[in-house]
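Only one chain is included here, represented as structure tokens and corresponding to the form predicted alone.
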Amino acid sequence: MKTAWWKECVVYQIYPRSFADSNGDGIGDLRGIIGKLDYLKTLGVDVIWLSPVYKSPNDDNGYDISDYQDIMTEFGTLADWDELVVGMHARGLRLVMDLVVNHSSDEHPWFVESRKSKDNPYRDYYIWRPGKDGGTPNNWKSFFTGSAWKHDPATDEYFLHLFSTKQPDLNWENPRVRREVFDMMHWWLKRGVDGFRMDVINMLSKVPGLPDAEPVDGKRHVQGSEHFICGPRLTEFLGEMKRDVLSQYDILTVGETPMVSPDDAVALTDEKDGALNMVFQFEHMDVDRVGERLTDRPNGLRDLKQVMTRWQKGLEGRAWNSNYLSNHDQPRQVSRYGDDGAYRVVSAKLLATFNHLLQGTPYVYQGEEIGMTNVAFDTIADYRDIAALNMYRVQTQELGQDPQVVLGWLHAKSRDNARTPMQWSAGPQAGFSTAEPWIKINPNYTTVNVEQALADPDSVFCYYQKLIQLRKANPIFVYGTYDLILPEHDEIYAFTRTLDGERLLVVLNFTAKTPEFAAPTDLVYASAELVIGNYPAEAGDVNRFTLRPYEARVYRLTA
């Protein structure tokens, strides 16, 4: 397998609107994160990956973008980006943006005028269609509930948005759209980007006609994601991007891909003809959750493995995995995949473990890095979130559903719980802004933020800078093969990783029990040094020793 500098990086997601605040209106902001840039260095990260700062009206965060070549009044100015890309490269760091073009905003220019007539020379920017029987043009639904069809009086006609009614989806079968894309593209990486992370990029291609979906479970899939998850011109587009513009760049590109195989992730990434160096996927995002929920699952952690090791094993020396637990659309991982309370630090430790320890590049979330936790909110006049307001809406105003349950599901699934302020001190706000921020605080920030992490050398955040440092000086941590032991057992999750004669023994407690690890036959080992552990260390057998409440052990093993 070929080395590459995106392969053995570790990336940090910064979602801007919560990171930092640097002028007191509540809302994160560029020259926030240029006064945090020694703290990410301190960390010993890589590569910054910020979430949108394109201009946008905000419907969804800034995943609805009105201008591709400025920024959001809110964040900054290009002068303030500018200063941001000199200070990171100044420290070692590289800038991935956030790459949305399935869609654009319904305020962006182009859907302005597409929206005008039939014969505007935009029309064709975005996917028009008449009704038909006197209803929608097909019965595709949207990821954020309802049509994926907006009817628009203006022609009579309607619009795709397979995301929210502001969000009308692109035209990827116009070469003027995909030469504007590319366009833009080279704009920002002339600039000094390093990178993109390509928001659902394996919907660019819709099936031609657009028939109607078959009716589904809603537990994976939304209605008609059979007629746009990775169509039948979606390499295509992505091999034409390649050649004009991704192969002229030493960057790094990830894209987003709901619903895929690793089959359909080797298509995309593949070492020799692939165009992307890798993609997110979601299958594990999918182990404990069951339609609106997030649920507890009897072998939740066998299916756990048999979905990671499918894809540890399915792309092993085809291409490259990136891991993650978290990120802006997910809960947060202590409370999902951890324990949030008494076992809180031990537990988000054992994840870094997990993540750190796969092969594949890691992605650090905001905040994980301290142990951050999902927020209960009292009421659903705190959330923001334009999935959370819609599910709700619809589960108690169409469904009837009780609101407390409801909310119970928020607690659990929001992408809120993700989006609160960045926990700095234990100060007015988390020391995140000066005024009261866009959404709130989670009330745990007294105990859990930065200023204490720094302060403890047994915190999350010095266990985090242990892995990444040890990433760097282990080749095998990046290259390593990796296969798994212990397949059936329900609390603990083993694995193995060698490269050139050299063996990793992972040993994770995912419970709060006290399993006894026993080394299957054919891996027992004369002597181990154990290279990390959240706990410390044990004298006693090698080849058999009991966990304590969700420990982790890394072991380099001797023959």
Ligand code: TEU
The other form holds:
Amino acid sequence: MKTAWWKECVVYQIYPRSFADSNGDGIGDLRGIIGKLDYLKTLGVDVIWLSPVYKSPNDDNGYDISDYQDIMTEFGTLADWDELVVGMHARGLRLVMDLVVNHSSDEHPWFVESRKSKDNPYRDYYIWRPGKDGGTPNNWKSFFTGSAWKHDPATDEYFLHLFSTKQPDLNWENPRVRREVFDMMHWWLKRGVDGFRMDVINMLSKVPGLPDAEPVDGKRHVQGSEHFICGPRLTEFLGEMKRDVLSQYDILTVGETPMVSPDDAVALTDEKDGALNMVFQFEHMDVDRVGERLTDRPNGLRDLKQVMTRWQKGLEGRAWNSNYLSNHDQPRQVSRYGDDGAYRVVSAKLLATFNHLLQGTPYVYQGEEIGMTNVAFDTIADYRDIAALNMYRVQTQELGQDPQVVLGWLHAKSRDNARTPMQWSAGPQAGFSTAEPWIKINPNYTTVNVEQALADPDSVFCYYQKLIQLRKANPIFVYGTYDLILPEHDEIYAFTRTLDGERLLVVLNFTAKTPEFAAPTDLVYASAELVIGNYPAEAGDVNRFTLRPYEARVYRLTA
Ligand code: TEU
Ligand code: CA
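Switch from the form predicted alone to the form predicted in complex with this ligand and give that structure.
After this comes the whole thing, all chains and molecules, with the earlier chain placed first.
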């Protein structure tokens, strides 16, 4: 297997709006991040991925960009950004920027021009079509509810927007669009960027003719996805990006790719000729999801094992996994897969063990390292996310759903769960800001915060530190081969990692129960050294033991 720095690193994702506010306007900013670089260094991560910081009217919190070569007014200036890069590089940290080029903001000058007239030079930068039978050009739906088309009176045509109406899709069929994007990428790379996380990058190529879609059950697919997920020219477009840009720099690239299989991922990231280093897959995020809701997951753990094992084995030796349980679009992992009540600390450590012991590059989302939890606002007025607000409106006003029921769905699944301010201390505004923040703070900041975590050697934070150090010191954490054991077990997720005759055994109890682990007969071993665990070590038979609630143990086996 080829070694690479981007396989060995740990990536930390910052959602800048919610990380740290330096100037008391209630909004996180670049200087806030600069002030926390030593904290990130203490944690031990190597790479920082910033969610978008470009100029934006913030219809979707920066995922709607109106100037790709400038900084969002609330976040600071290009000079602040330069200082951030210098501060990071001085500490041996690398910076990955979000690249959002499936769509721009409707306030981007390209779109402002494009909508003016059918013969405007920028018309073909976007996807315009006349209506059909008095309605939209086709039946595709937006990820944020409603049609994926919006009528524009100036020219009496519709433009395509897979996301909000203020996020028109760029037309990648147009070589001038590709040229603009590649030039912009060079500009940032020359300024010091060390990589890109590429937003919905597998949606760039739409099937020619934009045909009508099969109606969907709403489970995994948005209506129309078969015509734009990994479309006919995707590998060509990304191949061009690789030739023109990516291959000229030593960078980390990770594509965000909803609805892909391991084979799709290999096509994009094959070690031999793939365009990208890795992709974010979503299958494990869909295990417990039905439409807007999370289910009780009757076979949740077995399904999770099946999905993760398919990805671990499917990419083995051919491509590289990017492993995450949280990001700015997902509920908090400890609330979702662990227990955010009595077992918050141990279950947060269990999930960390899982994510860091899989083969692949681990991604940590801000606040995860102190076990931050979901939030339950009791009124829709406290929610900020456009996806949540649109969904609430459609469900309560158009479909007659009970508002309390819909609020319950948001408590479990809203993206705002991950977007409440970072909890730095038990002081005013959780140490995030001196003003009232743009979104409410989770009331548990008085007990769940960084100050507490740094002072407590048993904290979730200290456990992350240890995991990250172990990963740096032991190549088997990075490169060891993954093999699932006990596939049918309903409570325990166990697997091994093997490298050059060395073997780790990872045993994870995903429940509050106390199941017994019994080593499969082909894995019985003479002795085992506990490398890391989330409870004090216990003496006893290493081939058979009872696990405590949410217990995680990693053993080094000796035959
Ligand atoms: O997300 C893409 C994506 O598919 C998600 O929108 C997902 O379907 C949704 O969050 C479920 O509610 C990326 C970004 O990560 C997200 O923040 C943006 O809103 C979106 O693209 C549009 O840029
Ligand atoms: Ca600010």
